[in-house]
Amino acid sequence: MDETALSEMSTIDQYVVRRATYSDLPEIARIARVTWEATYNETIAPENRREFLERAYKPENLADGIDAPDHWFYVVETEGKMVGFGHFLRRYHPTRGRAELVRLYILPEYQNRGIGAALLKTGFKALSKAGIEQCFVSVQSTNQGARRFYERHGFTYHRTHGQFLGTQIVTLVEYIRDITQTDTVQ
């Protein structure tokens, strides 16, 4: 592991949060499939879930987020096993200081154990160091668990919008959170 990767590794409680690597991509894709099935099996049609996962979570389609500037892509491990991941990226104009949390997935059997909070804390610290002032995240409106999670972690409602996902329109709630100096404290 190179020096930059080691400097961005953190242990929060019993979880190790580290930068994602190319060799992590197949497991990231597997975690996405498992969590999508558990989360969206009643709200997104099976063919739309399948098409989205095949496109968005092919390892080669995720690879751009690994070493790209202005991407912060992390995995979290516990007991020697990868159990989740989170991916932040700079959005809008590069001088505006805004980012989006585009992915945060934790295997269902590991949810509600502080793993998502550990990923957020690591990501917010990196965003703060990069001069990012705000972070956005969009959540399916019916995903009450995720909505409560983000609200507990300082995100506030920004707007609601629709987005096509295959053959259906999904209603998303967009949240925003300021990134502050206190986010640099681990």
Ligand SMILES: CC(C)(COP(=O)(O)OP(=O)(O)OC[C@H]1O[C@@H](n2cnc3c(N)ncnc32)[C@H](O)[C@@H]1OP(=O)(O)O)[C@@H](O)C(=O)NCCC(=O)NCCS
Second form
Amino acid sequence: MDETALSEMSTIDQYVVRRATYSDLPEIARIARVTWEATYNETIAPENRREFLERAYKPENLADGIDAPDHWFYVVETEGKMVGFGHFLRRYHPTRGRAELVRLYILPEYQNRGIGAALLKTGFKALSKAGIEQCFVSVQSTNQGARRFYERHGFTYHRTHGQFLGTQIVTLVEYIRDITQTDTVQ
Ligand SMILES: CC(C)(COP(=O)(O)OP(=O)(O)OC[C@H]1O[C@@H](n2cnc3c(N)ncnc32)[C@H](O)[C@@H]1OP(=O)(O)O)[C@@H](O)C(=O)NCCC(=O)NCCS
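Could you give the coordinates for the form predicted together with the ligand, as opposed to the form predicted alone above?
Complete assembly follows, chain above in first position.
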């Protein structure tokens, strides 16, 4: 292994994935604003982004996901600074344990360092222990980086659907991944 790869590995070791708390919510909203701007500036109109973020990331609207059964809401920190978050929740199904990854955002300058992978791994482990059998995620069809990322982590195409976002309709690709016993030990 060359020197660069080794130094990147030790950097990754310094990242801490932990459960989100109420006091994290304003910083989670800030990270969402920065990362949405970088990710969706060409595909989602500014006013639609702003309205969605104001509503979806209002601390009182996120609070249900904290310390709640059937929610697995994580933040990642390095050097005492939060750099990303991921939120899984149980999705109702009468007979099968199903969950959805509803948000996963890493600050642009911290992407491509293995943080997203670490967050997924932590989440899959918790889902597996909770008896979840399948995890879904929906991603904007034009978001090639995220689609490749999910495909690399075992998600496969399930369906394409549209969703209103303010004054526009966004095309989303829904992926599905089996959660297995292997995820418990990884
Ligand atoms: C998609 C996203 C969550 C992935 O998180 P991430 O931390 O960048 O993901 P990782 O670093 O684990 O993996 C990303 C790539 O970096 C590469 N990588 C991982 N560790 C690395 C390292 N130490 N050095 C260099 N490259 C590395 C991986 O090969 C991977 O490539 P791939 O995407 O082709 O599979 C993140 O990029 C993000 O927040 N994007 C913008 C918002 C978004 O699209 N969110 C998803 C909405 S559904």
